[in-house]
Structure formats: C-alpha cells, structure tokens
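Shown next as structure tokens: one chain only, the form predicted alone.
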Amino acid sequence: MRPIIGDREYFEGISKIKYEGKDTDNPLAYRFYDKNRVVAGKTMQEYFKFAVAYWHTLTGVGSDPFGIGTKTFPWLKEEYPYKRATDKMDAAFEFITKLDLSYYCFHDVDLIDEGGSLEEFSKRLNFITDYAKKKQDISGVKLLWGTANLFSHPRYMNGASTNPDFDVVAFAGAQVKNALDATIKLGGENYVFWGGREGYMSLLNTNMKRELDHLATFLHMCKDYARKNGFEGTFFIEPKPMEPTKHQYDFDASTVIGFLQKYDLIDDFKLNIEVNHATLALHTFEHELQVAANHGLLGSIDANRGDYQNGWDTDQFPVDLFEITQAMLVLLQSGGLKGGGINFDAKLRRNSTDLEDLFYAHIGGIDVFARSLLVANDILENSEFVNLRKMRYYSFDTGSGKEFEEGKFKLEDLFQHALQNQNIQPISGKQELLENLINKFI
C-alpha cells in the first residue's frame, strides 16, 4: 500500500512505517506489529483490523474545559468548509497509508461541518463521501465503521432518540439515515451507536421506561432501514456509564446485553468495548471483554486508557502491557472479534504538538497490542495457565458436581451432598502465581 498524498504532503519526511523487529532503535518503525505474522491461525492484521479514528486524530486540537486548542493542524486552516474537508481527508489518507493500516472510522461531523440546515448537511456529506470513495479506491483503505454524532450539537442536550421532544428524535433519525447511507456507500463493514447523551441528569424530570422504549424503537427503525438498503454488516453499541450524562442507558456490557435481549435486538447487535469506558464503570477492560464474549457479542474495541488518578475519560493511548495481555487472553480464548476491529479512540496530550507525535502515539498503541497478543499466545501454548484455572473447577468435572452442571440436581440433593461432605478444604485461587506467570512471559 503506497502512501496517498493529495495536493500537498502534510507529514513531510515520514515514509511508510515498517516492521523492523524488537531491536530497532527507529521510533518510526514497528517493533512487534508484523501484519503478516500468523498467531494461532490468523495474521496480526486479521486479528486487529487497526483503524485510525477520524475525530481525535484529524480534529483533536488539544482543547479542554480550561483552554482552547494548542495544535495548529495545517489541514484545518482553510475557511471554506468544503475545501477544509478535502484537506482533512487528504491528510487522513496520507496518515493511514503511511502507518500501513487498512481501516478508518468516523462520525459524520468529523468528515465535514454540518452547516446551517439538514439540507445543507446532507449535501455536504454526499460531497465528502464521494471524495472519500475515490480515496478508498485509490489506496485500498476501507471503512471499519461509520456513525452519527448525536451528542455535540445543542439540540441533543437532552438526548437524541431518548429526547423528550419528538422533533429532536426525528432530526436524530434523519442524521442517522444520512450516516447509514454514507456507511453503505463507502462499503463500511459495521455501524456503531454510542448513546452519548442517551441517559439522564435527574430522575425528577425523566420517564426512564418511556425513554428506553423510544431508544429501542429507534434502533429497530435504523436496523430495518439499513438492512432494506443492503447493509450486511454488524451494528455495535458502545457501553459507557456516565459523562456527559450523570447516568447513561448503555452503562456497561451487562446492561447493554440485557437491553438487547429485552427489546429483541440481540440478533443484529454486538458490543464495541472501550477501555476507558470499562474503567469508568469500575470494571477492568478484560471484564467487559469477557462479559461480551460470554454472550458471543464481542464485536469491536476502542483502544485507549484512562488516567487512573482521574475520574474521567482521558482517552490516552494504550501503553500497559500487563493490562492488554490480560485482554488478549480473553480475545484469543473467545475466538477473536466478531466483525469489528481495533480503533484508536485516543488523543495526543495537550502538550504534544508536533505532527510526528501522531505517529509515535499510534505506533506505540499498535505495538503494545501486537506484543500483548504474542505474550498471551505464548502463555496459552507454553504454560500451566489454562490448567491452573481449570483445576479450580475440577469438582464439577465428575460425579455430583457434573450432575449439578447438567441440571440433574434438586435443592434437596444439594442438602444431602452437604450433609455427607462437611469437611470442606478451601481451594486456593493462586492469583499471585498467575500474575507472576504473566510477568514472566512479558
């Protein structure tokens, strides 16, 4: 895949990033991500489907609640919105192909500013997706997923599909229709729903049941429209417990799964798990992955991390090998992602202002996932990890324990078994041994 450069080269002096092995001193090279390397029957590229997240990478200028942006990206300088959008897309495809990646993902408003009316937004989105299609055809880069931003505009201050004003719900539907059309047009493999403001700030003014019913009706409408228009991919819901709302209806993986089951959406939807959202819900990343995998709903991943001294969504690039190795153990044992990939919903720190910092951040995140995959596979193939965990449950493999698992016991049978087996010897969890084992392989 050759780098795609538009009217100008934005990342001058940086050529395509290559795999050079763990001993390289080149900071603009992969040390562990060898996309064609086969691990447990799949190439790294197949496992990960790494995608560049359009929003943070191309539009994240370093602003925060206490100050304006610190980065002056050259592709955002043009005042005319159509030209600014094509400049941004030129920079995006140059960046993606120089990273030697095959996917990207976006919100609709990441591609182009929406303008002053729905008609203008529709016109603009059609224009920029025409341009994107040409870029994809030339480069071979594909769309991992698209989505609509239903949380930034003031109209959505009380939610989108759960808004108490039907006019807002209708506008959200129109926006999703356009985003689905764009995703289908660009051959998007999936479509994501993140309920950024689908929740409440106070129950005093909220009819929760009614809002949840509306959310389900809305998702059914979106799903039916997309299927009718040829979309064969997977729909993802991305859990998050709070922020910007006090309580979001997609709180965590378990909450979302219960919602999908209750409203008969389980056959079309899977989960997109984000690391920082998992920790905001007071879970670990691997916990949320495992919950989704238990139901066959582990669809995709937003790769980032939070700052564990802060209680908000800091969206930093992943660096923790111990944490990601545990996640890769879940991924490998569950058979991998169902349709999706790994996008870097992560942003440079406010004081990282050089364009090359975008490369360092993505290379580091990609390498930590690749290295963790290798470590996790090594653990599964060459250690007692699987056996140690299995032995904790040996009493269910034969005899009465096996009959219990098979549903052959009644409560009275448990009572009789307890009468005859009262000399209980605690079984060690061996947590420290397992933690040491992971560090040994790292």
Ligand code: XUL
The other form holds:
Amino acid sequence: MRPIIGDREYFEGISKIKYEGKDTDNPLAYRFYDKNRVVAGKTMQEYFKFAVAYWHTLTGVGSDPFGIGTKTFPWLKEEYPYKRATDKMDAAFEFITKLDLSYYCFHDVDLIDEGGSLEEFSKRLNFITDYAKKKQDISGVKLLWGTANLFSHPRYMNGASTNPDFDVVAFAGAQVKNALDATIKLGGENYVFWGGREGYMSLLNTNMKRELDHLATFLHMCKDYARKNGFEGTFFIEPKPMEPTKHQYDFDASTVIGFLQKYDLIDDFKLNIEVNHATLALHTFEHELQVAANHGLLGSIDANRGDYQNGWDTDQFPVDLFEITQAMLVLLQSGGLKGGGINFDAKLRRNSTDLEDLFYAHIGGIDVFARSLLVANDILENSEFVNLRKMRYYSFDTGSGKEFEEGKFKLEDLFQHALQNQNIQPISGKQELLENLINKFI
Ligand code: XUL
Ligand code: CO
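Having seen the form predicted alone, the form predicted together with the named molecule:
First the chain shown before, then all remaining chains and molecules of the complex.
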C-alpha cells in the first residue's frame, strides 16, 4: 500500500490498523480501541485524543548513558538537515495515519535540528512548519500540543527561565516565542511547559526564591504573547520531581498548583500528568490525576509507565490494566480531560529494533487505555463502587456532620457533639472488596 501522503513508504507491508475485536489473532489490529464506539457520551476517539510523541517515536534511536543508539531509522539517514526533517515528517505522518490516529506532539528541535544560530533556527522552524501545515491539511492529523526543548543544548545546563544568567533566560524566551508561533501556525490545541532543567543540583549555589520568581515572570510573558497572537488553547505544566535536575521545581501536581495560585497563573494553565513522573514522585498515577481533578485542572496525560522494580523514568509503554483502570475511574468521575489528550511519551526498549515494534508498542498502549475505559465505565454503571464510597461519608449527609460541612460549627460545637457521641463504632474501609471489584470487572 502506498502511504496516504509523502512520496516514500517507510513502514512497508503495514497497512492501516483496524479494530478487529478482542478475539483477533492479528497483532497489528486493535482489540479494544474502536474509535467510533461511544462510552460515557463520547466516542473513544474524542475521549482520548491519542497522540504520537515525535521525540521518542521518530527520533529515539535507543541511546542510553552506556551506549549509542541501536536503531537505524531510514528517515534519519539524509545529511542535509532540511531533507532529513522532511523525511522524518513523512515517516511521522505515515505512522500516525497508519495507526488511524489524529494527533501528534513535538518539541521544536524534534522537527528540525536547530543549526548554528538563532536566525538559522528560526528559518528552519519556519520551513518545517510550512511543510507540517501541508501534511496536516492533506491527512487531517492535528497538533495536540507543541513545546520548546529548553534542556538539551549545553546553554541550558543551569536551567532555562531559572538560569542565573539573563542571556540564557532571553534565549529561552526567543525559543519559546518561536515554538508558540509554530504551535499557533499549526492550529495546536495546547502548549506544554515541562520543566526540563528548571530546578537545581545544589541549594548551595541556588537562590531558589529568585529563580521561582523568574519562572513565573517568564510564564506570564509567554502567556501574554500567545494570547496577543490569537492562541486560545490551554497551557499545561507537566510536573516531574527529579531528573535531569536533582530537584525539579514542578515537583508534583500539588506543588505546581500552589505555584500557579501564588503567581496568578491559575486561569490559563492546567496540568499534563505523566504516569512515570507520578511514580518518581512516590505517588500513584491516579493520585496525581485526582489532585489535578480536585482543582478542575486535569488537562492532559503523558502515557507511559515506569519500572516498578527500580523506580527509574524508563518511559515504557503502558500495559497494566489494574493501574489504568484506576486512572480511568478518576477521569470518568471528573468529566474527562480539559483540552488535552493522551500523548504516548513512551519509548521502545533499546533492543526492540524492528520498525514494526513501534506499531506493537502504540497498539498495546492504546488498547490498554480503551479496555480500561470500558472496564471503568462498567464499574461505575453496574456496581456498588460509587455507593460504597459515598456510604463512607454518610455521617456528613445529615445532622451535625452536614452543619459542619456547611461551616456552621465552631470548635466548641465539636466538643458538645463529642460529649454526646463517645461510643464510636468502627466503619470498615472495604479496600479488599473494592480491589476485588476492579478485578471482577476486568
Ligand atoms: C520528560 C518529558 C518531556 C515532556 C515534554 O520527562 O516528559 O518529554 O513531556 O517536554
Ligand atoms: Co512527558
């Protein structure tokens, strides 16, 4: 089959991935992701907005601190950077359309190498986004979010907007300006700020208060510029507790929400929650989702998983139904993602070297989300789950408990209530019953 767009087929022998149902033996088919199936009032496609991450999928050749890359992607062979970038984009759009998905995400430098100067980088970005616009128009693929890579270049070794050197802060601003222009030009629905090296390696050389003030000033500028230039989407902050710095300022959802509130950014920013970042912060994925949802700030998800044996940020593709079902329970009960989607910020293992492995990885991840959504919806509609949790708080539904919730009680009133109600009976948390319930519905 010839690709729908582009003039060379990179993934030969693989045609469009279709939904074939759970009993299919075809490893290149969806078993659960049926994009037009309606769950909780929306099609799966609308619900998830699955996106391919340009950096891992198109440029992640498998290098690690102990060795160089292991994958020879045919779209990275050209020496001339402009041609290499269009080859890569052809491969990207072929891959996304063959997966039958509608979205992608990028950092500026994933699209094209930056070259030797800011002038050259701006020119290159303009060139490749012209090309991307054409590819989007032909294929119908859309940009879920754009971002700027403010962490790979050596200039950012001490951070970007929190760098102690103002020249670096300004360069970071220039890069974000270009990345925002690119996102706006391509109709990007959102824009992400992941902290990169915004954090510190040692407090001994760090004025933390000043750096946090700079971060906020910078984010205000970015927001004002984007709004002035017609960007109506949402800005997301992506929390992560550590790596590459020893301490990242955007540590976890709670920390980020406190920061957004303090610096008056809460109306324009929401959160992009990543599974492996949650676990690095010693939280569960569903915990971070719930914290964001509590504030109405659950914007988007970076899907992956860590290695629960060693805790590193291994960015593996999701496979765990029990984990993702718990996440989908939070998502369904909080009304879904606000503006964002599910971006596979996940990479193949270093020794998964066949091009078709990229398909297996994404198909598996997509199916685990689709299946978990079905299970979670089933649990909410056909089990005692909601009621069991509600019943735990029964004592607040009427009488004194209700008055307490309504703020009508003083501490002296609690004392009086306690005097009359000293015979406290244990109420079981029913955790095992609830865990069994999830397994039953899986
Ligand atoms: C790094 C990470 C980033 C962001 C985008 O851990 O998750 O790829 O998602 O900058
Ligand atoms: Co991420």
